[in-house]
Every structure is written in C-alpha cells, then in structure tokens.
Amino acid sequence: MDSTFNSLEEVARLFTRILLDRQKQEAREPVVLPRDPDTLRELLDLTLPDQGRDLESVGLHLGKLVRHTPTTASGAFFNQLFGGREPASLLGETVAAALNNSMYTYKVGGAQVLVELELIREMGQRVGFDNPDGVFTPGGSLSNLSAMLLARDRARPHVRSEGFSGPRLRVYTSAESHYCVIKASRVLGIGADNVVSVPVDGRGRMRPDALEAAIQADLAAGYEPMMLNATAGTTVLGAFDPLNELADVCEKYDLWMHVDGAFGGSSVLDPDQAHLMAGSHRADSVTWDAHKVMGAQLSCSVILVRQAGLLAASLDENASYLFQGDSLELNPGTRSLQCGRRNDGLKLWTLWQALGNDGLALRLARFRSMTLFAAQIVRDAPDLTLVREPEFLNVCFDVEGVSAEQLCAELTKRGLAMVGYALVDDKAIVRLTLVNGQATNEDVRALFGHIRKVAAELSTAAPSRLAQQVPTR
C-alpha cells in the first residue's frame, strides 16, 4: 500500500470512530449541554499550531471539539427546518468530499453533472415544470437570490451591462416571508425599501386581493413592479399562500412569480400533502431546499426555472480558462452564481436512491402524521394553547404562565430537548417543528412532558394543574 492509501484508510478510521462515539453521545445525552463561548475557547484549545500533528492527534482533538458540538441529529431536536441524519444522504456527501470535484464543467465534474441534471429533471417536474432549468444553490437564501437575479434582469435587460436606470423596481413578498428577500434586494441594488410587505390572511397566508391593490398603488406611484415572491410553508407558520390566485394576478400585470418553496416544496412528494403546492406550474422559478423535510446533508438547495436558458443569460460569463467544451447544458458553471461550486447533489442522489419515491411519500406522511398527533396533545392539555391549527408540519402553541423564550432556554440548558420560540400576532409562543427523521411520537410525548413539567416550575400558576400528565393517544 502506498502512504495515500494508508492515510486513507486512516482517515476513514478516525471518521468512523468519531461518527460512533458521537452517536453514542446522542444516545447518552440527546441535548448537549450549552457552554459560552470564553469557557469553550479555554476547553478546546483552538488555537492553530506552528507545527502540524499527525492524523491521529487531530483526529483525537477532532473528536473533543465534536463532543462539545450542538447535535441536530437526537430525537430531541425540533429547533429548525431540519434535522435528524439520514444514512445515505451522509455516505453520498462522504464520497462527494473525498472525490473533490468541481461542479462547474463536465470536463471536471463528469458523472456527478449528470447527477445534478437528473435531479433537476425530477424535481422541475415535481412541481410542474415541463422541461425545467436549474442548478444547486448553498442554501435557500441563494436560490431566492437567483430568482431575484432573474425577475431583474428580465425587468431591465439592460442593467447587466449599464448598472441602473429609469423607474424604481418593486418586489412584493408576505408579511411572513423569510428575511432573505430583504437580504437579496439589498445586494442586488433593488434595496430594502423598494420591498412591499404584502398582508397575509388569518392562516398566514398572502392576500391576492392586497397584492392586486399593492400593485395598483405603486403603477400610480410611477413605481415598476418586477417580481412576485410567493412562499410555500412560511419559517413559523408552516403557510402557504395560494399560488393559483397570485398566479392570475402576475399575468395581469406580468410580474415575474417566484415560490419560496425552501420548506414546502418537499409536499409535492406526498399525494396527500401535493395539493398545498397547486399553482406551482405556473411560476417563473421555485426554490427548494432537500435539506429540510427530505433530510439531506446541509446543504442541499436547488433553484428551478420554467424557461430554459435563462440562468445562462444571467450568469453566464467569457471564461475560456475554464469552460472549453461541452454544451452549456453540461457546465453548470454558466447558470450558476459560483464558479467553484461543491457536489451537493450526489447525497441527494444516494437518498433518493434509498428511499424511492414511495420511501419520500412515507417520510412526507410520517411527519404530517407526527404533526397532528403533537397537535392534539396540545389541544388536549388545559395549560397550553394551539396559536393556529397546522398547516404543514409546524405546531405553534402558547404555554400558560410562562414565556416562551424562559422556557425554550431552560429546556436546553437542562439537556432535555431543543425548540424554537417565535413571533406570532406579536407575541413570543413555541414553535415545534417535525421534520427530524430519527423523531418519532414517543418523542414527541415525552417533549411535552418536559415542557409541562419545565413550565410548572417556572410558572406563577398553580404547579398542581400544570403538572398533569400528557394524554397517552
């Protein structure tokens, strides 16, 4: 065996023993107990020495600083849109980072382009497109950034080349957006004031009739509306606003129409949750991120169009350094904001390949299943208070006696669970969401359990009539 090969092989020693021991660690303690920062600088020792360690040293102060890491991947985690760890998504990004291929030419990324390829194909279709354009993003906030790029370019052809001009451009998204909308406008020179919040309805959804008058205001205003931001499953309430509706309005006054599909988009793998994303064909573009429900590796996002070529016309450059053959279909490089770009689709791939689609369909059903049972837990016990019924595989609820912030921070600090708190009609409630694959209902039973339990401790209400015990069904 030559030395790369036993360095090799050495690393794939270290990884898995890392990989067990903190799986071990999950086991033991679900909730790794916080620590500050100035206390974990001194525990660590991060420093970076003047000379190198051996593999095994490294793996060994690897292996300390993985222990005193947050896990997301314990039946405890419900704090984001993701979590849990899904084996074939991990061995998918395991083998793209030892291949360490760029995914911006064929000529360097072979094989894994036709992974990306045939998984835009797949998913473009899912949500309706006929002969859908795409490209991995980093994440969701780049994917929506594309689709702004693209509403842009399409508004003022013009301003690739010349920079800005003429009237200002509008951009009309949910009062319940995600603040990457705001954060794309600024960097692509539209700014933050030319973003209209639009109402949402008493479910969190977008207002057909307030974007109609939104619009109306601004053409009178002398403003140029550029760009519907539609969201499917928004970050807190799981809405989603109705795509058909927006739909008729964009072509009434030819807006380009995007969907934040970063959360929802996955509902379109299950019949019976399908349904939230109609109107989805219609869209110019649509963002959706694997990572999230489907349980991909962070991360794992893709941006979709409904018109092939037009990424290219917005992203492609004259590099003959680099792209020197091969279609542009084939070089994803040109329809992409990067140009040294990572294999994020191969662990897409390895679970896909995994699970199937009826597998998907299953985990899908699976969480939406675990949704109504949190639900009804809720419902059932006289100290908390459902804030909207679920729309997707959120369940937002007010505690009694106690605010929701105290309460998420005392239920990590105690190494019980980790969940979100946030803001809904202007008040702090919990917001528990179900898309950790290694979650189950007992999970989620005993989640409750302890915020019971947590709250009556914390509370000024009766202990007595906080501390009775969750429902078995």
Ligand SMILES: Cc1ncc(COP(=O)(O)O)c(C=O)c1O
Second form
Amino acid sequence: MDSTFNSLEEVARLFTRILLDRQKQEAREPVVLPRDPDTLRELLDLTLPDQGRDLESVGLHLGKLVRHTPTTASGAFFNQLFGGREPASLLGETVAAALNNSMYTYKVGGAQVLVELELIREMGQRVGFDNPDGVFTPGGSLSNLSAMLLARDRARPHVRSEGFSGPRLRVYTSAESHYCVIKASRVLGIGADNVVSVPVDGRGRMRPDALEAAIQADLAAGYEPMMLNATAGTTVLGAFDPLNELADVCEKYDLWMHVDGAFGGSSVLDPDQAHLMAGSHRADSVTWDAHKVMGAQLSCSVILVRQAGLLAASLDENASYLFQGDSLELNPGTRSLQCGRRNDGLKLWTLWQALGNDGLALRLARFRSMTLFAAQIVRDAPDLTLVREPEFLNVCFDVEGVSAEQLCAELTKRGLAMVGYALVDDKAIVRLTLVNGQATNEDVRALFGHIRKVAAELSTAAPSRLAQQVPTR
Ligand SMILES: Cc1ncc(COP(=O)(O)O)c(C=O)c1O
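Same protein, the form predicted together with the named molecule this time rather than the form predicted alone?
Complete assembly follows, chain above in first position.
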C-alpha cells in the first residue's frame, strides 16, 4: 500500500469520527453553543501554522471547530429555507469532493456531466419545458442573475459588446420578492432604480393588474419593459405569484418571464402541491434550488431555460485552451457564469436515487402536514396570532407581549432553537419554516413550548398567564 492509500484511509476514519460525533451533538446538545466571536477565536486557535501538522491533529482541531458550528441538521433548526441532512445527498457530496472534477467540460467531468444533463432534463420537464436547457449554479441568487442576463441580452443584444445605450430597461418584481433581484440589477448594469416593486394582494401574491398598470406607466414615461420576475414561494410568506395570469401580461407586452422558484419550485414534486406552479411552462426561465426543500447539501441550484441555446448565446466565450472538442451541450461551462465549477449535481442525483419520485413527493407532503400542524398550534394558543394562513411551508406569527427579534435572539442565546423573524405589514413577526427533514411534529411542539416559555419570561404584560399555557405534549 502506498502512502496515498494510507492517507485516504485516515481521511475516511477521521471523517467518520467527526460525523458520528456531530450526530451525537445534534441529538444531545443545543442547536448552537452561543459564544461571542472573540471568545471563539481564542478557544479555537484559528491561526495558520508555519509548520504542518499530521492529519490526526488536524482532525482533532477540526472536530473542535465543528462542535462550535450551529447544527443545521438538528430538529431544532428552523431558521432558514433549508435544514436537516439527507444521508444519500451527503454521500454524493462527499464522493464529488473526493473526485474533484470541474464541471466545465465533458473531457474533465466525464460521467458527472451526463448526471447534470439528466437532472436538468428531469427538472426542466417537471416545470413544463419540453426541451429544457440549464445549468447548475452556486445558488438561487446566481440562477436569478443568469435569468436576468438572458432577459437583458434579449432586449439589448448589443450590450454584450458595446455596453448600454438606449432607454432605461425595466424589471418588475413583487414587493415580497428576494433581495437578489435588486442585486442582480446592479451587477448587470440595469440599476436598482429600474426594478419596479409591484404591489401584492393580501396573501403576498403579485397583482397582475398592478403589473400591467406599472408597465403602462413605464411605457408612457419612455422606459423599456424587459423582464418579469415572478416568485414561486416568497421568502417570508411562501406566497406564489399567479403565474398564468402573469404570463398573459408578459405575452401582451413581450416581457421575458422568469419564475424564481428557488424556494417553491420543489412543489412540483408533490402531486397535491404541484398546482402552485401552474403556468410555469409558459415562463422563459425558472430558478429551482434543490438545497432548500429537496434537502440536497448546500449548494445546489439550477437555472432552467425553455429555449435551448440561449444560455450559451449569452455565456459562451472563445477559450480554445479549455473547450476542446465535444458539443456545446456536453461542455456545460459554455452555459455558466463560472469557469472552474464544483460538481453540485451528484448529491442531488444520489438523493433522487435514494428517495425516488415517491419519496420526494412524500417529503413535500410531510413538510406541508408539519406546516399545518404548526399553524394549528398557533391558532389554538391565545397568546399567538397567525399573521397569514400558510401558503406553502412557512408559518408567520406574532407572539403577544414580546418583540419577535428579542424572542428569536433569546432562543438562540439559550441554545433552544434557531428560528428567524421577518417584517410583515411593517411589524416584526416570527417566521417559522418547515423544511427540515430531521424535524418531527414533536420537535415543532417542543419549539412552541420553548417559544411560549421564553416569551412568558420576557413579557412584561402577563408572564404567569403565558407560562401556564405552554403545551405539555
Ligand atoms: C425566493 C428566493 N429567491 C432566491 C433566493 C436566494 O437563494 P440562494 O440563497 O440559494 O442564493 C432565496 C433564498 O432564500 C429565496 O427565498
């Protein structure tokens, strides 16, 4: 056995040890061991040494670092639009890291490129594209940016070489959409002032009549409407913009229609929730994050495009030292904002292999049922108020007598749970997301127990009444 073989064995041994310790930590310890950054820096000694260490001591050091990292796979993590750990995805991710291919060409990626193409085909067809094009990106923000780039190049082909000229281009997005839309407009030279915030209805869905009014006002003012960003699953309320009605407006005014399904795209996997994405087949492009609801390891996002060839038309560059032989299709680097690119497809493929279509549908159904369970707890509690009926997998509620910000901070500080807050109707509320494959109804019940106990302690209003109402089962 050569030394490489020995060191790989050691890596596998250390990895297993760290992973199993982590699993114990997730089961027994708080979701986070709160420490301020200075204390943590001192405790962990993160300085880079002059002299190297053996793998065993690197592993020991690493194990300590891991222990002070919040446990996003624990059943008490409800903070963001991802959570939990799917073993099959971890397997694919670990193997992809070990293989260390770059996904720009078939020459270097080999079978891994075929995996990507198969996933793009399946996901594209799921959103209703007959012959989908697409590529993996490092996240929904960059998938949305890629879509805006395509829309810009369609509206102003000359910008690719000459830069901007002509009337100002306009992008329409709902007031509830993700901040990355604004960011993309800045990056692409469209400008944040040209992103029009379209009003939403009482459920947080973009109003098609308001979109049309905004387009007409812009046309009258001499602007050039370019793109609609419709959100399928808004970040805070989980609302789905009405895609079919919005597609009618886009067709009428010749706008590029993008669907930001970073969060809600996965709803197509569950026959009972797929109606939320009705109309997605009429879009020009769709973003879908598999690292959110599907449970693939971060990061794993795709930009799906209805018309094949448009990504390459915007992103392919002449690089004879890289793109040698093989078709455009087999060289995904021609469709990507990146050059060297990690393999994000394999972990999704192993996950899909392990769960199958049925398992993925069940996962979605389970999350929805957990969401309804949580919403019912809120409805039944006199000191909690649902601020909206849950549209998807978010439960947004108000806790009587305490600020949501203070409550969420206190839960984290005590290591009880991680949950976030957000603004709804200009008021901070608790935003609970039920997307963690590790979490059960019992975890949800425990979370509400913590919320109400901590709220009671923080509340200046009627602490004893609140404390008595903490559910026991
Ligand atoms: C609706 C929506 N779009 C885009 C994003 C950005 O996705 P990512 O974090 O993968 O960049 C998010 C993130 O939460 C989101 O909720």
